[in-house]
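Given as structure tokens, the chain that follows is alone and in the form predicted alone.
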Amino acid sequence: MITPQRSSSGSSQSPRSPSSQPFLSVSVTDPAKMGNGVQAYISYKVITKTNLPEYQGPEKIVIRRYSDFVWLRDRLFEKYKGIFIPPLPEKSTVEKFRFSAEFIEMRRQALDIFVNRIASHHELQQSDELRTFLQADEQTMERARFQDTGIFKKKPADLMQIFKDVQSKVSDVVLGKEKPVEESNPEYEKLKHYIFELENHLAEAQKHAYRLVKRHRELGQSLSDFGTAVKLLGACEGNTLGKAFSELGAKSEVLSIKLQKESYHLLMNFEEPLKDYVRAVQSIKATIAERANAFRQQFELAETVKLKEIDLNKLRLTRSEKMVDAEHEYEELKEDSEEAIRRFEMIVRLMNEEIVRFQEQKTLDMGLAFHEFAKGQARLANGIADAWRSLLPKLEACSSSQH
């Protein structure tokens, strides 16, 4: 899920040929400050590089901002019930770290895999709303965003009840009244301890991986502060031991930056892909509140359908005028009863080919992130050792002609 699929055929082959395999592939480049104060924000250029013909050609390069891309998962989320969206990084609330260039560079490669994930799902990447994103003009766009859809009006609405009714239900089962209704299903049940249990892993390794990041940075300032300490006090002596301090000082000074370079590259191939899998995780916790709620729709109103039809047997024992509106009622409860019924199949369906592509895609990713770790470690290792290797001929002379 790290790792953007994305195509390299379009470099060799006319984008427009009929021979061509099909391709997407989408770039997030360029990341500029655009106006002041509170008012800033940081803008992308999203290139997108194709031969579908359903795009307007084989190159476009538009504009877009954070909101632009929240704009894209929200409908997603709404319209693709059961398919895992892929997760947005969150938004920095720290003012001092918003514009920092190395935030934006974080935000910048999670935005890239996040859109080229969306671009390169079979389902997700035939969405009109992708190719509203790629395509649309800046003022089209923001149109869009702003736009009072039905979507928009309750989506809000409809999360805080879905809150309010778990919240409910939570009370109403510790208190006695009544047991949730849910599924019973054995293999769910194991997926959903798996998705809790994971999540809980991954916080916990990527919390541990901040803290080697951490490390590596305050050893990289410390051998920096120790070499400028070391190369005045070489600077202090005229003779054979301060020209060793002076080199020892210059070695540490270079260790420094290799710390630097390497904490960096431990932020972005190891911690950031491991803070990603947390928010995929939490990603899929969000459809499996989605298949709950499905579930229970479809469920009260196979109900209701069963109570209304012994109201409506009554009536027709009676012969009841009421009858005739009776089984009219009938008949949309049934219809969105079974609806409900197709609705609920659709979401397991989807999860379970979902889950089976997650857990591809999870051993590629993790994969990569803990070779990129182990390599950079190792590349470390042997180049810390290798130039303090290279100090011990003139420090041993050094302490030798003391004797």
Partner chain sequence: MMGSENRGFEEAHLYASREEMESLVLDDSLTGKSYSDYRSAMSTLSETHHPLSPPIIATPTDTDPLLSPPPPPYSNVSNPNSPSNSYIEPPSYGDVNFSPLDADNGVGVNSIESPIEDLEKSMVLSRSSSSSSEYLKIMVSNPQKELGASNSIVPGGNTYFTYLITTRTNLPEFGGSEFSVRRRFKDVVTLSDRLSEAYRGFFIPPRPDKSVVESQVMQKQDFVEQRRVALEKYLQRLVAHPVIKKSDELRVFLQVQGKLPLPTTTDVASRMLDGAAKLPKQLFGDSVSAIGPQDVVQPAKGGRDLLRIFKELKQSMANDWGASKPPVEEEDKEFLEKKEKLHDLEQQLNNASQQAESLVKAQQDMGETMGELGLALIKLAKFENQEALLNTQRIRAADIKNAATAAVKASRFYRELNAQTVKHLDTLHEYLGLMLAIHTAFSDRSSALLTVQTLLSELSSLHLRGEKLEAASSKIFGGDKSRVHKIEELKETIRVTEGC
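In place of the form predicted alone, the structure of the form predicted in complex with its partner chain is requested.
Single chain only below; no partners, no other molecules.
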């Protein structure tokens, strides 16, 4: 199976020769600023390498922007209810941050992971939406994007559904049934509870991870300033002491650089994965909501069918003309109800599979992230220890020459 890539802009490689095994690898690269002023945005190169027949040629390159990714996600979310659609990085609200190098790189990495997860999901990878996204030329993409915004997005059947939803809600209120109908599945309850709690814990961990990144930066800055000050102080002093001070200052500055590097590493390889995890959990919450919707629909339809049946039987007894129409309606309703049940059950089935997949993937991702965290910290600590250790003999030389 094709595995998703992390923290590298290269594409994943298939272990076997390209022609024999079906593979689909995608990479998001080369962010470039387009347009001016308020209209400015970042475009990315999306490179698809594949030998699947549905796709054009061994390699295809298209230009996409953030809203295209959003389109892809929304389409998939609507169509594949029950599947945990991979999360997208957030829209950035702060203007000046939008074009900072760090932010752009963070976003590119997240988008790359996003597409690769879709491409490696056994169902999602076969979707038309993905194919369009990866292959269509820019104009087609743009059209597709515009088409799907606003109310025109909804198909007539959907509109009817919305209307019915509102209707049923009103009747609920009127009849005094205010509490929304929910599944009474203890295992599912447990899962829901787990997901909600998990989000809280993860969010907290991520918050501290981000702060830690900032602390590294601050410490690095502080060391650099300190080093400069010490060097200046050394300039006031005479020979040996002055030299000692300038050595100290130089070492401080060296360490400052190490800290800045580690800060970046920590951001990309620890904090971002944690953030990604949080997003993934939020995506699951969205799926949970969908499932609840589906459950409610099929439940209400079932109720309606029952009522309709009672009506129909009444009509049958009185042998009225309305009976034929009523029968038609009844049949239709029954179909709808069955459809709703099917949809709901599919969601349930999919979710069960998805949970397992999710947990597996998360264990791998997190394991890697913690590994990187520990590695980075160890490297930093060693670097710091070495730097100071190497300074000691120099300082001793200085102080002994004083005596």
